[in-house]
Every structure is written in C-alpha cells, then in structure tokens.
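A single chain comes next, written as structure tokens; it is the form predicted on its own.
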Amino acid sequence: MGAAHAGHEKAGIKVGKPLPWEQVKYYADHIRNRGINQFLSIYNKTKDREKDGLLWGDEIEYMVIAYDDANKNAKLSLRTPDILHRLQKEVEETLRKGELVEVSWQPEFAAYMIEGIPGIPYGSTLKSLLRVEQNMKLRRATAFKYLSQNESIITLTNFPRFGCPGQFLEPHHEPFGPKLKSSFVPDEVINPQIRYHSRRGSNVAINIPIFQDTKSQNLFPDCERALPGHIFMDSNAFGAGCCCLQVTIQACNIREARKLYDQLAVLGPIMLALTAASPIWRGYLSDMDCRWFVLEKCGDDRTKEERGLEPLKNDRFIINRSRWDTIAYYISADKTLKSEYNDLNSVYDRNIYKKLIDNGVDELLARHMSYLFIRDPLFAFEDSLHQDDESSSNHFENIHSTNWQSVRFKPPPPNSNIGWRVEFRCMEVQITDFENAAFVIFMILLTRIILSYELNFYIPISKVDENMAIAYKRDALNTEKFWFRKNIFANYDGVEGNNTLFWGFGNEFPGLINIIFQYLESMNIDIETRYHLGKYLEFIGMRASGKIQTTATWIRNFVRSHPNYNRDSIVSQEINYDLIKMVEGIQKGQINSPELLSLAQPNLG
C-alpha cells in the first residue's frame, strides 16, 4: 500500500547501532516475548474494529541497468542508494509544499534495486483501478530523471548474468567478501542500509536443473555442493536480489482479512505460474521458470540443529520449513474451513500459543502467530531493546516481517487508522506497466468476488505445497495441472487437478474471469471503466489459455533464437545485452511483441 497508509516494514533497514549476532541471539527470547505483548496490545485494541475502508496498493521492485555499448555489456548499476536519496528528497519537497505525493520509494536488499509504490492508497471504487497503470508509468518516469545517460530502469524478476564470471556490476567488484562469503557475488551488491548477517552457520547451496539443450555440459564437476546437470549458487543474494510484484489489501475488519489470507494462499502457486518470468540463473538457461525455489533456499536460515542434522542443543525446534515458504496454517474463522485442511502439523511455540490463548486469542490465530515466532530475530538495535509495548510494534515486526510467506497477514500499526491487511507476495514482476497493472487489477477484483460471493477455495495445505512445487517448473502454466476445487460456491470437498480455472471447465466450474465479468455487470459501472477493465482481463485470459506467452517462455525463446546461441544453455554477455535492450524497448513501447502482449491494450495516457 502507499507509504502514507501502509505502515511499510522493511526488515533490517533502520537507523541505529546494530548488535552483533551473538547479542541478537542472547536477546531473542526478550524480543519474542515483547513482540507477542505488542501483538496482543494491537489485537485487543483493533479486533472489534469494523468498516475500515477497502483500500489497497501495489509494490514494484525495479533494477537499474548500466550499459557499456562499446563492449555490448548490460550490467547492474550499484548507484541506486544515490538515486533513492534523490527520489526521497523529491518526496520530502513535495510534502513541504503541501502537495499530493503520487509516488513513494523504499530501499531494497540489493544496491541495484529500488522499490516504487503509490504515494497514497487506492480507493474502493472500480474506477480507481484505472489509476494503477498511470501511476506505474509515473514511477518509471520519475526514477528515470535521476539516471545517468548510460543507465535505464527495468522490471525483470532476476538479472540473467548475476553471479557470472567477468563484469556484471557497475562498478566492478570481486567476490569472496566477508559478509556473503560467495564465490560468485561480491558483498557490494548489498544495499548499505541493510543489516546483513547469516544465522545459518554456512552458505546456502542452491541447485537448479539446467535446461538440457543439445550441447549442454556438466557445469561444476569439481564442486562437492553442486549437483550434476544443475546450476549451482551459493548465496542468498541470488534470491534476495530478485524483483517482484506485490499487492496489499486492507480489509473492512479482521474477519475479512483472515478470509482473504486463506483464499489468496491457495491462489499463490497458480499466480506464480501465470506470471513466470525467471528462466535464467547465473548466465544459464534453467529448467525452471520462476524464482520461488531459489527464494525458499535463500531464505532458509535454519541451523543444522533446526534442520534435524544435529541434536538440539543451542536451538529450540526442529523446523520443517524454510523462513521463505508457502503458509503453514489457514487462519480464517469461516465455517468452510475444516480442520483437515490444516494437514501439515508444522511445529509451533506452545508457550507462546498458551499465552495467546490465555489472553483471548482464538486457537487458529494463536497457532499461526506461535508458528511465526519459532524463528529468531535477524537483527536488533541497542537503542530499541526496551520499548513501550502499547505504542510500538518494532519487536513484533522484527520477527513477523522476516517470515517471508507467500501471503502475509498484517495487523494494524499501533494507535493508527490503518486496518487489518493482507499482502500477496507470489507474483513475478513483468516487463511492461500494462502487464503489471493487469495482474494487480486482477488480484483486486479477485478479492472483491471472494468477499462478495463468499467463494471457497480451500484445499489441504499439503496440496498448496504440491501446487507450488509444480508452479516453478518450465512452462507449468500450459503443461502441468494444479489442485483446485470443483465447486467454489459451497462447502464441497471435491478437488480437481486442472489449470483451466480462469475460463472454467464444462458445466462444473464457471472460471474466475467469468465470475469477475459477472461481478462487473452487477456493479453497473460506466462504459469507459468497463471497457478498460475488460482489456486487462482479456490479457489475463489470453495468458492463462496459452494464446500469449509467459515472460519466462518469451525470454527462453529469445535466447534460443539468438544468432549467437550455441545450443549449450549459456546466455553470453552479448545475448544478455541484446535481451536487456529488447526488454527496455518493449517497456518503452518502441518494440512490438505480440507473442508477449495482447494487441489491444488500453491507452490510459
């Protein structure tokens, strides 16, 4: 949501004196206990609040590119801290003048990334949906003012040659730094505002299956941690350095927020497959199309004890899921939620659970929160260890916002007019503002039909996990089937593996897009709004039916049809340069790509 309304949390970004990890670990119980106290304070003050406005917003993460045209090299620019400073100064000046802030900016993990959000949240009217693409275009144009002549700002999920030998950064830095300890990525990719350390005790080992072309070879025959036929990566920067598209929705009350959390969690894997945009890793074509597998591996900060590799001695639990994962528990009090749908039995802190129950929190929400709080805090600041739990939520957010689940249930900030919110975190960012706007609008309309028609998407969470494992496979949208309910209008247990849920199948299921069109017809909207929303939905429908390509398929086809591609899965410096230039041309409207975009796009200025 917009900066003025969202209570935007960025884990690890704070001014103050950070404590070393040993002291963070020492204060972990203190931070957890105070965090739960802060949640209880917020919960007791806001659990009965009603009629909060149906406000919402989106977040887009951008990467800044520096071109070396003479050597045909597109590199990541590490200049975004300076660009961000100037953008935030512009926002401050706009506020000083008493003018409306239309766009706002936040730092991100990497020094080549920047996050843009609307300055104020969008409203509940359908006409407000038409502001999304306009605002996205404004964000891109605003950031462009502060770029150097050889720089560009683009929306790609990941940089294809991140971590490759040679120069992929501007300026160039060597790997093997003391923070990341990576053989491929230097410490300088980390935004200076990020407080970084690893509690895991060892670097992650990420192995992505390579796309086996006719001349592909084994990449790392001498590396013990690398699997044959896989692309090997050794740092969480490969995941944290990805860009995504997120949507945050404020519900009218806590009940609606909990319902949306559950229902959107089921849709997460399907929307991931629909927005698939990352088929290249470390300069190689992979056999995966999405970032989620990499995120799960990069966000896995569990120690050997927590992974069950050593007896518990210094840690509290054996944990069966990464810190970055799908949800562990449904939380809605809706009668359509059956106990058997929560079938994973993930570990949770029973002491915290009891404390929440004793203080009036219901069983489902208590289990959700006590699951999140099995984690340690990742950072702490000397000057903020002792807080007023009635007016601060810093300790709560320290742990809550560093659980990177596919959907996040967000309590209101303390003593604010902000309501209970849900953040949908799965989608991969798209090349153009039109595509990104279409997916944001589609998600908002989905929340409207979920609430208006009391739709029921529940399937066992184990099936959601199965769907997620399917979603990042190559061309999963068109070649795989997903678990989904046949009957979403009633409390019905049948589920069906099928990826045609957007347009329906037979007489059993009408399809999400058709239900949205039915909803729009019932709202008696004006002709112009109906026309433009119809164009966005038409694009979603064409993507879902395979009539136009996912971004991942388009990128893969671009590489394989490049005259310099040698059928060896390698994305060379020149191929990458031409790809990035093509992406820039498409997003600027200078190059037409009918394989990627529907031909009829609304022109909203």
Given for the second form:
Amino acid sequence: MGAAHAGHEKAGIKVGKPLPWEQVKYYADHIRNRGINQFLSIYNKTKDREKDGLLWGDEIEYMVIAYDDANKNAKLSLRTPDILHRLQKEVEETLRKGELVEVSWQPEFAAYMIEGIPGIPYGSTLKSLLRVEQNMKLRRATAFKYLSQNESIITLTNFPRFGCPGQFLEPHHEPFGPKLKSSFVPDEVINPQIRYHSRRGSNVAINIPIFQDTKSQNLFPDCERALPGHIFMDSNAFGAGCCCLQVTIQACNIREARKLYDQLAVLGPIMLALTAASPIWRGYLSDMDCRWFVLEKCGDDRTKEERGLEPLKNDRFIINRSRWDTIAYYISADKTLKSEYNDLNSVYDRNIYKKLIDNGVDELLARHMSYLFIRDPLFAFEDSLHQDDESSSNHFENIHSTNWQSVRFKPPPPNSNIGWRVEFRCMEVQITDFENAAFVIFMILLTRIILSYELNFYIPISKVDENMAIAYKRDALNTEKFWFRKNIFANYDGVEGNNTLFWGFGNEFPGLINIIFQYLESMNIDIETRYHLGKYLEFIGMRASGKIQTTATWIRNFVRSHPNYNRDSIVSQEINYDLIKMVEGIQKGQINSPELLSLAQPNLG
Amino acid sequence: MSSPEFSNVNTVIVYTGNVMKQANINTFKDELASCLENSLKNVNSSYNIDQTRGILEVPSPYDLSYKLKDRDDFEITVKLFYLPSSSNSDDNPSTLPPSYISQSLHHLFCLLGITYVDSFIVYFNGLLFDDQDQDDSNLVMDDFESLVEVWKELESQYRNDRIKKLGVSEFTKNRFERFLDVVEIPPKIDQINFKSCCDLPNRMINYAKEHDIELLTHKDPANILPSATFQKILKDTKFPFTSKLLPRWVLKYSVLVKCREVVANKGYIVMSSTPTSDSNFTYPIESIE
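Could the form predicted in complex with its partner chain be shown next, to go alongside the form predicted on its own?
The next block holds the full complex; its first chain is the one shown before.
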C-alpha cells in the first residue's frame, strides 16, 4: 500500500530509528513545512524541464501461497521477508558484477506480499511495449527460484479467505494482537520491516454488502459495528494486504504531466471496473467486485474531529475525504479545464497555499499541494528529522506519498535526471502476465492518443467520485452507466451518462480502442509489434464489451458453479483451494480458460 | 469565383491540414475525404494561384501559418500514392510520371517549412501484397520499367539529402528481388497492409531481416481516393470550377515527435488536374547546401 516507501529506504531495509507515535505528531508541522520547502526547491529547479522522453514502468504486487494438499488448504505464506532478502541479494550480486538489473523488488505491507518492478524503465518507442510482458514473466521466474516445494506465487487482488476462522496463514497465528487488535487477522500478517501505527485511534469498521444468493444468511448479528447483510472487517490489514497493478509514465514537461494527471483521473473509475478482480472478502461473495471501497476505509486516518463528529480541538481541519481516494482537484494549465469542473471544494491549508503562491507556484498547483499537505505524517525517523531541503525530499515524500490518490502527480526527485511523472493507481492486478501487460500497454497507448488527438475527457470532478462509487459494484462494467463527456474531440460542453465508451456506439463516438488503432496507423510501426499490440487490444476490447468475463465475474462464477458450493455466499476452504489451484494453472498456461482470456494471447516467450 | 483568373488553371492542389485537429466520428470512417471536404468548404476565404503553372492551391484552415520548429525533434514520414488516374495518357494509362516526386516534395516542404523528410514511401497503384505469390503475374514489363523510372527520381532526391530513407509499399519478396536487380539505392522500408485476422507473413519477415528492410504496416485502402469520390466532394462543396478534375496523386505525411510517440501533425496533399493537362510540371529541388 505504500506506507513502507519513505524516501530514505534502501533495498527495503529501514534506515534509522523510527520515532514513537507521540513524537511523530509533535514533529508534524516541522515535517510539513520542510516538505513544502523541499517541493519548492524541486519545483523551481525543474519546472522548465523540457523534452523528457517517453519512459514508463509498472509495479505488480504478488502473493505467496503455501499449499497443504493433504488437507486441501491453500494458505498465505508469511515467508516473504526471507524470499525478499534472497531476491535482493541476487540484485546486489548482479550489480556487483556490473550487469544490468532487469527486475527489482520491494517489501510491502503484508508478510505474504512482494512488489516487483522492472529494473530500468521501458521506453521510448512503441516497440518497447512488448518488453512489458517479458519482464513480468521474468519476475515470476526469478521469484519462483526462492519458493519452497509447496509454495506458489500468484497475482490476485485479494486472498479470498483472508481473515477467516481456521488456518489461512502459514505458519498459523491467532488473531487479536496488540497492534491490529483485529478479531480476524493476527499481527503477524504485517511485514516486520514495515512500521505500522494507526493514527485514527480506533479500529476501522468496514461493511461491504454480501452477495445475496438463494441461501445466504444474515451475518454477525452480535457485533455492534457490523451491519446486517454485510461482510464486516475490522482492520486496515484487509486493505493494505491487497495487491494492485500500477503504471508510472514520464511526461515531456510539467505541463504535459498535469494534463495527463487530470485526464487519467477521469478514466480511473472505468479502468477499475474493467480490471475488477476482488469479489470475495473474508470468505464471502460480496456485492462489490473491487478493492477500492475497502481501501478508502482502510486508508482513512481521520479522527472523529476531522470527520466532524466532535468539535475541533486537537486537529486543525474538518476533512471530507479519506487519504485513499480519487483526486480532489484538477490541476491542468490547459484552457480546456473550466473552473466549474473543480466542484468538490475540499479543504486545504491556507498558510501553505499562500507560501506556495508567494514563491511562484500557480493557483491550481498550489491548491493541489496544500490539499495534500493537510495530512499528518504517519511516521518519522529520528536521524532524518533535519535534512538539507535543497538535496533531500524525504519530508516532502513523507506527506506526498502517504496520500494514496487514484492518480499521483510526481515531481522529479532532487538532483536526478528523472522528469515529471504521473502514476496511475486504480487497476486491480490480474491473474496472468498477458492480462497485466495488456492493461499497462493500454494505459500507455491511452496517453498517446490523449496527446496526439488532444482528447478532452473532463467532467465535473464530483462526477468522477460518483463514477468511482459505481465502478466497484458487482459487474459494474456491463450493467452500470458511467458519467462520460459527450464530445471528447473538441471543447464541447455536455455530460452524459453512458458506458459504451470503449468500442463506441452508432454514429456518436468511435470508442477508445478504435482511436488507438487509428493512432497506430499514423505511427511507423513494424508488423510484428503491430500484430502483438493488436492481440493485447483485442483482449481489452473483449473484456470491455463483455464478450469475456472480468476476473471478478470469473471468480464469482467459479465459486457458484463449484460442486461444494451451497448457494450461501460462503467460500469454503475447499472451494478456495480449488480456486487458487485453478488460478495457478491458468497463470502457468496449464489450464485453458476461454471465458476469461479468449484465445487471443500471443506467445512472446 | 469563376472569374477570368481561373481560366488558366488546370491543376488544383488541396491541403487537408492537420487531421488530428479535425478528428470526429466522420474522420474515423474516411479521414481523407472528410478533411478534404473541410478545406474545400473554406475555399472562398483563401486560395493561392500560380498563374505561370496554372496551379490553384486550396489551403486548410487548420494550417494557417504552421511552420515546424526544432526540426530535429521530429521524424517526418511521407507516403506518395500514385492513383489509378495518375496518368492522363489514354494510350498508356499505367505510366507513372516521376515528376510527381518533386512536385509532392516541393509542396510539402513549403507547407511545413522543412528541407528534407526522414522517410519517403511510394505506393504504386494496383500493387497488393501476398506472402505466397510465386510469380509477380500482375506486374507486366512496362509497368515495371515505369516503377524504376520513378525510383530513379527518388534516388536523385536521396542523393540531394532531401530524403533520408527510401521505401516501397506492398512489395512481396519476388518484387523486391526483381527490383534490387535494377536499382542502385535499395528500399529500406516495405510497408504492408496489416490484416489483423491473418497470421504474420513469415516469408517476408525473414527476407526483410536478411536484407535489413524495415517491415512496417499500414491500413490504407487499395485506392485511397477514387475519382468518383473526389468529384463528389467537389460537387458537394460547390467547388466553382467548370472542367472535370482527376486526382493524380495523394501525399500522406506524418510528423511524429521522436522519443514520445506522439503525432504532432498528420495530413494529406491531393494533386488533381484536368484530363488533358500536362501533369509533368516539375520543381527543381537542389541539393541542400
């Protein structure tokens, strides 16, 4: 989830002594003020950077599974700190030999998760889009070397029986530890390298509607924070332990980065619905197909005062959004951004705003930053409280990277040759590398058509929030309507509800995939690259039109057609075992699943 | 507009301007036709006449004062289509005037304010790619000589540094082998129609790899501008010209931002002339200093 990524972490090992929580709060203003200084230093040095080339990278989070075949149980393996250690040793060895590091690894919140990224960014030609799947396959093959005999590595957005009674972890631990205080998950799910503390002072209460099947029963009548007919979860671990697929794209200059930030933010909910892959929570089929709602709740560190439930005494603002949410403000300097599109009016820090304006930042960007900086730091390190603001960005990243927005606008790191970037954070991770690569490729091509055709997706930002709440509903892609701008080609006003935006419909709109195909025809693209890109886009088109199922629908159907399923929304240990085995089989190419993948996959080797 | 100044005009050149800025549902069906229409609708507001050569130019409202800056940041690729009506000779309708090369380059250079293009791909009307063709039965000897004459003109422009890379379209392995026997500067690009339903043309792919040829794709129709289509557009936009006009060549150009894979500008230039006019006018394009 990103809580681990304080700027000074090196190879996943925390440097320095973390401060106890009471002192973190004490240094909050210091960290914020210095963080803004650091931003200003970076901004003034890099705001005029031009002609940065197209580079991009992806991040995938993996889960390690431990099978107990005799008992037909698939569990989460808590061995990833050890696996990660070996993987990082391999990277160090590669560096020592002066060779190219092709894949790179990071720890994640949960001790069953690992994050893998390409060693160097991809780019700058369309041909390099084909490297994405190859690199993803290399990551799996590399990690596989360090697994035990009974272990496997998969990419599922969430583990279906996480938090269930019985054995879902290897090794097993009892719930209700001193840190998480969860009735469902033990503290041992947290990676020991991660510093965890809950700012809000009370456990989160997440209720998501259960999928009502013919024999589903009412749940948890005896728990006061649980709603009837809902799946109740009581810990941030349920969200932080989710796996996702992220893409970071470098823009040619700050103006382009701001434009892409806005446009991709509008498309975020659509991409969430398209990649939906998490219909099971705590062992029950839910009426939600995506992780987003759970993460909004888990990432919400607002105290009662900040939520307006008590008068403001210790806290400074009433805040209407979680730290994990869609974006609060559009920021593009384009004339296509009309001021009325920013209709959320989220609170922001007026003092920080004024300081930014006084130091040469424009209003839109100043408001964006001063919104992000209303938050308190969640951690701090004693050794790095005092930094050189001209060369460090740790305080800036402390606040900036603990705002988990659907899209992130990323300034260059200080004293680097890296440019302004945008990180797209909505997508759910898919079972196979082909699918994950297809979605990464699709996002890159989407940015190319946005820039080539000057596409305008703007809708009022409040409508983006509405779209997000629609996107995580069960089978939203095929059954719900999303707000979408009527004419994306010209500055034309009109907001309309419809969801046939991928292939287009009738005479009104050619559809994003058709625009991408048109764009490819204007490019100098060799026949093999064109052929493989065509396969990826064909796959995306089939998902978008419902010809093949989303991962969430496929999982749901798997459960409901399992011989041991009792039509009661319950995903038993045995169903879970068969599901995980099936997922592994599909990913390895040993099992065919045409309703999920069709037959459109190329074999890039 | 049918004033005396048009009495000498026998050639009409139409510019579509940047089609990326004109994108809408129509341009996705027929990009060239709908953008030509946009330009011709505006003809009364601006046009140029070269009285000496008898050429009327119809610019695009999307091109006003567009000149390319920082030439090195861009890769410019052009494709010249010799249309079915490219020759006005009734005896030998498949003659391909080599002068079209210098004509199209001249007008593009003026339009964009450039002095060279990175790639020039030429498409000879009627050629179709087929990975399995054993002999080039649809290409008779006279046609072939005509291709070679055009190619000689391209080689000349290449030697003058006006073109960095030469290319052909829809050439099979057999056509290539025949061609390589007689030309001096070999094509470095072969652009083939991409059919998504079909498998990769492995025979051609292997040949291209052996001979260091870039095998690119396109989805242009076999006839990108039928005469009937062109004449219908002229009629629909009420183009005030009394004689019939036949489209002779189409130049498609793409201006791509290097290392960003963004299309900065894409458009078409169409040259048309009356059935009996001499289309062999040339522009001297000297070597770059």
